[in-house]
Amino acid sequence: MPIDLSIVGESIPVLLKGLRITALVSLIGIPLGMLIGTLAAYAAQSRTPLRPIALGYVELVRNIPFLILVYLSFFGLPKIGVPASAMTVAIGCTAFYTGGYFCEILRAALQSVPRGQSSAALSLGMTYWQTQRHIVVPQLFGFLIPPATSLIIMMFKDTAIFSVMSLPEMTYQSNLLTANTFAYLEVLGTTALIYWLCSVLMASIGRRLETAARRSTHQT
C-alpha cells in the first residue's frame, strides 16, 4: 500500500502545533532542571548536611522510571491536596528528572579540573567562590557541553511520555491523528522525522558550543 502524502501534508500543521507545547515544556523544564542539578552537584561535593540529601535525590532519579514519576505526580499530588495541571506536572517532572542527571554530569566535569589548580588559587588568597568563578568554571564547558547536549536531547524526546496525561504535545497529537485516519506509517513517520530534525539541530548547536568552549580554553 503506497504512502499517502496528502495525510502527511495534513498532519504536519497539527504536529507542529503539538511541537509548540513540547518546546514550551522543554524550554522551561530543562533549564530549571539544570539549575536544580547545579545546586545539587555543589551540595553533593560539600561536607554539609545537604550532601546526603543531594546524593539521595540523584539515586531517586536514577532508580525510578520517568513514566512512574509522571504517574505519581499527576495522580498523587491531587490526593494530598496539591492541585496540578498536566502542564505543571510536565514542567515539574522534566525539571526534577533533568536535575538528577545534570547533577552527576556537573560533578564529573568538576572532578575533571585538576585539584591542584584550586589548591593553588586558595593558597594565593582567593575565596572558594572566587576560585570557582575564575579558575574552575571557565574550564568546565569543554567537559560539560557534550553530555549536557545528550541530556537535553533525551529530555526533549522524553516529553512524549506526557501524552499519557493528555497534554496536547506532539506525540499526543499524533495519537489523535492515527485514531482518526489509521494512517500509522504516515503520521508516526512524520512525527519521528520532526523529533529527529529537532534533535539534529540541538546536536549541531551543541557541537558548535563545544568547539567554541575548547577554543576559549586553549586561548586562556
The other form holds:
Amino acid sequence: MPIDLSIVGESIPVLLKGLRITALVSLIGIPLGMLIGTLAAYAAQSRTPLRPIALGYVELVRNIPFLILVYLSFFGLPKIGVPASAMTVAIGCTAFYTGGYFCEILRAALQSVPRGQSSAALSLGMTYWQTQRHIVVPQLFGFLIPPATSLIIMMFKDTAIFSVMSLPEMTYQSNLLTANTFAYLEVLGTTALIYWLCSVLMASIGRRLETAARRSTHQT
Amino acid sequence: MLDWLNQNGALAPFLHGVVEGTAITIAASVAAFAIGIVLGVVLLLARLSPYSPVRGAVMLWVSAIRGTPALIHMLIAYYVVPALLGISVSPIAAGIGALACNTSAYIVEILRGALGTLSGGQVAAARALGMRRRQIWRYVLLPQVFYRAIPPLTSELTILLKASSLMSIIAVPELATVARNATLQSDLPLQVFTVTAAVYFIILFCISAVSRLCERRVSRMLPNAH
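If the structure you just shared is the form predicted on its own, then what does the corresponding form predicted together with the partner chain look like?
Let's see the whole complex now, leading with the same chain.
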C-alpha cells in the first residue's frame, strides 16, 4: 500500500487547525486543573471536613474512565438544566481530571520534603509562611516536575476523546478527513505524528526544567 | 433512587445489557493485559540487547506509543493495520490488539524499573554457579522483577481498564458502547452514565484493594530490596 503524499500535504493544514482547539483546551484546562489539584491537596492534608471530600474526589477521578466522565457531562448536564457546550465540557472535564491526579502528585511531593527541615526552619525562628516560601516550595519543584510532565502529556493526549462530542479538535478533524478520503494510513499516521511531536517537545521541556530545578536547589 | 434509575422500566434492557458489557470489558482488558505482559517481557529483553538497532527500535516503540493518544491506536488498529496486512480484523480483536500494544510500552518501562532495583551481584553469583544467560533470566531475574513490579503493574491494569472504554469508538459491544446505545434509545443519559460510572468504579476499586493486599504480602516476602 503506497503512501499518497499529496493527501498528507492536504491534511496537515486541516489537522493544524484542529491542533489549535486541542492546544486551547489543554492550555486552559490543565492549569485550571492544577489549581484545583493544589487546593485539593491542601484540603486533603488539613484536618477539616474538606479532607474526605478531597480524597473522595481523587478516588472518583482514579476509578472512572475519562470517556464516561465526558459522556456524563455532555449528555447529562443539559438534563439538569446546565447548558453545556462541547468546549465548556472539554475544558471542565480536563480540569476535573487533571485536578484529581495533580492532587496525588502534590501530596506525594509534599511528603518527599523531609519533615525535619521544616522543624529546623521553625526552630530557627522562621514563620510558617517563611518556611514554606524559602524551604519547602523551592524543593517541591524537583519532585513535582517529572510526574507533572507525564500528567500534562497524558491530559494533552486525552483531549482526543473530545472528538466523540464533535469538538473540532485534531482527532475530530482527522475523522472528518478519513470519512472523506478513506486514506486512513496517511491521515491517521500524520495525526499520530503531530501528537507525537508535541509530546516529545513537552517531555524535553520537562527534562530541561528538571535539570534547572535540580541545579538551583543544589546551589541554595 | 430506584425509581430514578428505573423510570417505569425504561432502563430495564440497559440494566440487563450492563452485565454482558461488563463481562466483555473485563475479558478484553484481561486478554490485552496478558498479551501486553508477554510483549513487555520480549521488549525488555530486546531493550537490553547488545545490538544498538534493536535497542533503538524498542525505544522508538515506547516513545511513539507514549506520545500518541490511545484513541488513535484504536483507529490505527482497526483501519490501518488490516489494510497494510491485507486481512480483515473484527472490532474486538483490533481493540484488544490496540490496548495490548499501548500497555506494552508502559509495562516494559515498569519491568525495567523493577529490574534496576536488583543488585548486579546476583547475576555474577548465578554465573559463578555456572548458569547460562537464559537460566539466569528464567530462575533468578524475572521472578524477582515480577514480584517487585506488582504494585505498578496493577495500577497499569486499572489504566488499561479505563482505556478499554475507548473500544466503543470502534463499536466493540463493551460497557461504554452498551451505555451509549442505551442513551440513544431511552434518552436518560444521567441515569445510564451514572450506573456505568458506578460499575467501572466498583471494578477498579476492587483491583486497587487486591493490589494493596498483594503489596503487603510481597513486602513481607521481600524484606530487603537489595
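Positions refer to the first chain, counted from 1. In this text, the rigid core denotes the largest set of C-alpha atoms whose superposition between the two forms falls within 1.5 Å. For clarity, every value in this text was computed on a predicted model and none was experimentally measured.
Asker: Tell me whether Y128 is among the residues that move between the two forms (Cα shift of 2 angstroms or more, core superposed).
Answerer: Yes, the C-alpha position differs by at least 2 Å between the two forms.
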